[in-house]
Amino acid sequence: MEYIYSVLILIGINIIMASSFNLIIGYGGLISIAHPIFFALAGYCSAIVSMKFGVPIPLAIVLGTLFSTVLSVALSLPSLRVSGDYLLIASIGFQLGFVEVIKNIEAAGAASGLTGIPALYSGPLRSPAFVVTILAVAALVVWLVHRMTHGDYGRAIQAMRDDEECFTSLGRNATAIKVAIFAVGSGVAGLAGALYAHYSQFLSPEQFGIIQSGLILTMVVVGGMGTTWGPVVGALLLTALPQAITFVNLPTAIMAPLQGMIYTGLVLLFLFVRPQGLMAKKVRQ
């Protein structure tokens, strides 16, 4: 039963990550690969303030989420003022640099990882309580993204993404919308990271590398970019697939490269065969 709980929690985490990334890349058209880093930033921040300073865990989770949100604005604002392409370059440098920095910070566990993180829940009902919490947050995130991307604000996001020059010629501030989208998406990823830290009670720099970026991108592309339910479907499928592969009992040296090849292959396959993903985007009236 514990295995089922862990899979359900992982599904919830991946739904949050894929839906928040879809807000950035699917609806906003902003290309960034650093999404797992904001997950990590909030996780490490929440873990450290709760461990080292005795901050209550709920408050630590809030602080971690705010920390990742603020840093996302610091990353995106100068990049998006120049060109969207600079956000991709900045995100690559930010991700690679962050992983190396964490590996050399003793307070964050360095390369061996941070252990002994206090759990949000304890006792025999710990896992069921976490399942309920994560799935409730995942449902709230899906609803939030849907609300943001539909209606007047959603039409403004679509207009900005489809033709930024025309959008700005109408006197609208495209940079403000892009920064807001990036901040909300990154902040939500941070919330997932903080919750994950207080569930797994362990964080390691190896958990937030390029493979994780590829996994989240694959979930969005396979499910359907710019749709509400696409990332949910993609997260369900791409969470179940690695679990199925583990039953093959392949060596770790083969397992990790195989997963990376599968993610890359699925992205390429869907881009050429079904670019709209499994959940085709409906034309707005």
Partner chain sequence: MFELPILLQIGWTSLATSTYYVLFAVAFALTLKVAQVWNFVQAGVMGLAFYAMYAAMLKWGWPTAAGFTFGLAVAVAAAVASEVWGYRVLRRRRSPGLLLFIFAIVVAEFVAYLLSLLFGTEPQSLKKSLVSEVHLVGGVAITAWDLEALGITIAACAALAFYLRRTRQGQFMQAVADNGELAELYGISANRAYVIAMAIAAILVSIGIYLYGTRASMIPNAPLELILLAVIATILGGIGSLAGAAISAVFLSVLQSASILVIPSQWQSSLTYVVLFVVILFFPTGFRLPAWMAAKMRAR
Second form
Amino acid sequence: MEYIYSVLILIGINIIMASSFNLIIGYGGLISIAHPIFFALAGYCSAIVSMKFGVPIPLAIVLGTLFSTVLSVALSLPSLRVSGDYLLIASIGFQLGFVEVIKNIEAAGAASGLTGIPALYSGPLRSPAFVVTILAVAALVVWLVHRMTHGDYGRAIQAMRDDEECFTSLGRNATAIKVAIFAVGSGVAGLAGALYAHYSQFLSPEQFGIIQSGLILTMVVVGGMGTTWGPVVGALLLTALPQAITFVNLPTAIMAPLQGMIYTGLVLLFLFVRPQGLMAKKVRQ
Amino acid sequence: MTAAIRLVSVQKHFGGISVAEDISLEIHAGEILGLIGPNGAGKTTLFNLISGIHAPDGGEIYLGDQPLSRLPIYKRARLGIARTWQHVRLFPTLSVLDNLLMGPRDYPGAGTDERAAAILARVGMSEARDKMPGELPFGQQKLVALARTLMNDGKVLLLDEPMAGVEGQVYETIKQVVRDEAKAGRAVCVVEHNVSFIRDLCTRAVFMFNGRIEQQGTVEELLASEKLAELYFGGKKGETRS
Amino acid sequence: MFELPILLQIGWTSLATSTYYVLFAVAFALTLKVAQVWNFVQAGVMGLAFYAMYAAMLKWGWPTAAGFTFGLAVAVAAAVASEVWGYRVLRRRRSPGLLLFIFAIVVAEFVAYLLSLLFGTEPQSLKKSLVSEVHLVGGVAITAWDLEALGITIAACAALAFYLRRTRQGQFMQAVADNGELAELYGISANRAYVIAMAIAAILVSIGIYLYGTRASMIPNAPLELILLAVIATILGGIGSLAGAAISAVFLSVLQSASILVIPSQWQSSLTYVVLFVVILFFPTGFRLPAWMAAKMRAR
Ligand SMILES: Nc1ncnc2c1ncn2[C@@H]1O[C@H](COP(=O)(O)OP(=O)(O)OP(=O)(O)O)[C@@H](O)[C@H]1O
Ligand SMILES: [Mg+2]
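Requested next: the structure of the form predicted in complex with the partner chain (the form predicted alone having been shown above).
Okay, now the whole complex, with that chain kicking things off.
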């Protein structure tokens, strides 16, 4: 039973991550590989303020989420002012750089990881409570992304992606929209990270490497970029698949790269064979 | 009377070639200025400089008394610079109505639905409000693009070859709209190769060649000019390019 | 601590280690200039070249020249394949830039995983011993590797400059870089120019990774960090300028080595990222000469 709970929680987290990443890359057209690092930053922030400063956990989660949101603006604002391409480059630096930084900070447990993070829930109903919370948040996030990308604001995003120059010439501030999209997406990733920290009670730099970037990207591309349900389907599929692989008992030295190859290989396959992903009806031009 | 928009010694290079060389120009409220010149003269570039797509290498552009060169594209639009594009550029994934709704200075903005409906009616396109741009013939796409620009309610209206590829009823509609917009006090600048359109509408015209203003004056003066005929039509006067 | 011999030593050593950064940066800048792609595939090409050389030289016991040639061949083949079966297909479909980016970065990651699967994540180098013969010149230790690296890099850059300026193919490539569509009108095949650019970049990268591998050790993830330096150098040098990229690479290398004097060594690797943000914030279009100097240059 505990195993099923943990898989459900993982699915919930992955839906949150994939949906919010889809907002950024699929709807916003912004390429960043730094999504896992916003998960990490909020997780660490929330863990540390609750452990070191005794901040109540729900408040710590809010602080962690805000921390990621603010840092995402600090990353995206300067790079987007130049051009969209620079965001990707800055995000690679952000992703690799922050993992490096976390590895060197003693207060964050350095390379061996941060243990003893207080749990959000305790007692016999702990796991089901987490399942409900995280799945509820996941549902909320899917709804939020859907709302943001449909209706007035959604049409503006669509127009911006169609023809940005024309869009701005009509008086629309494309940079503001992109920064907002990036901030919301990253903030949501942060929320997932903060919740996760107080569920698993352990964080380590390995959990947010570039392999996670690849995994989330795979979920979005396989499911279908720029669709509401694509990332959900992608997250379900790609959470179940590695679970199946773990039954084949391979040593980690083979397991980790093999998983990475499967994720990146799937992205490449879909990129060429079915670029629109599983959930899109037709290729959008 | 101060000009609605004023260019002072504006310069622009692309690599080695100069596409705007010491351009000084004023357009007044209520006036329709014709901007003519052969392909590659730098007419579209001038619009791009005014609307902020390109930053000038030198000189300044004023909207009223406000210098523009440090402002981003969208801020210029919000100050009232509205333009169309030589290549129409409607948003292909949005309906005609939604295309118009992107146009006002504040978005989504109150009462814009009604304004959009009124403007669509003005250009005779009320029927097409829920169609996608791709479903419309070229001329009607141009009308929609013009309508979208009108949503800005701007002080300056820059029209890049509004008549190219257009004929019949659409032609008449555009002509009427341009006239009305000037009457409503906007400073209008039209790039056109169609001489009769320029002659019918413009009070004043500017002739550009190789990034320079070669001559300006009344339309009659320009059309009578030997130099223009030579540079523009290669000597064959009276012909126009479609 | 800030004594002259130490400064000289740091200056010399960082100049020598900048050689491979220069090669990586020029390769990256070249594909960006000609094919207009941020070619992160190059990280994969680097990894493949290195491990091919490693397998040939250390596992199969081939002589150095043969091992290097093998690595070079693998690298060129991979780079050309990425162009022909990757970028070209995406370009033909008029895929948005987003997909080209994703393609490039995902290929680089894929190769990194493949290499960790095949060769493990233990650091490896191309020589059993990385110690190299040392000469003392005026108190500065100059190793045989330093001289070899500088010689090879200068020769490679000179050859590239000659190729781009003096040969027909090279001039075609310049034309494609300036205006692909126009070049096509004059009967110059843009696709061909892209392939050649990728191949040349692969050669530069192979030379660079050989120099790197005979001096330092390598893990499958390292190319992704190495390429980041090339990206920073390319931006700092001003996109489109190969010489700018090369000079910036030297500057970054010197900066990184000199930082030992002022920041603790465990933070040194984070410096790259700090520089990245500084560059994006303050020099997004490259480091520019002051206006009066630029005007003087243009007047010439
Ligand atoms: N973004 C750009 N980069 C480089 N050169 C450009 C750019 N935009 C325009 N040019 C060049 O500037 C010159 C002027 O172009 P422009 O489009 O302003 O001409 P035009 O007068 O509008 O001509 P047409 O009647 O064909 O529309 C041309 O030589 C063109 O190739
Ligand atoms: Mg034009």
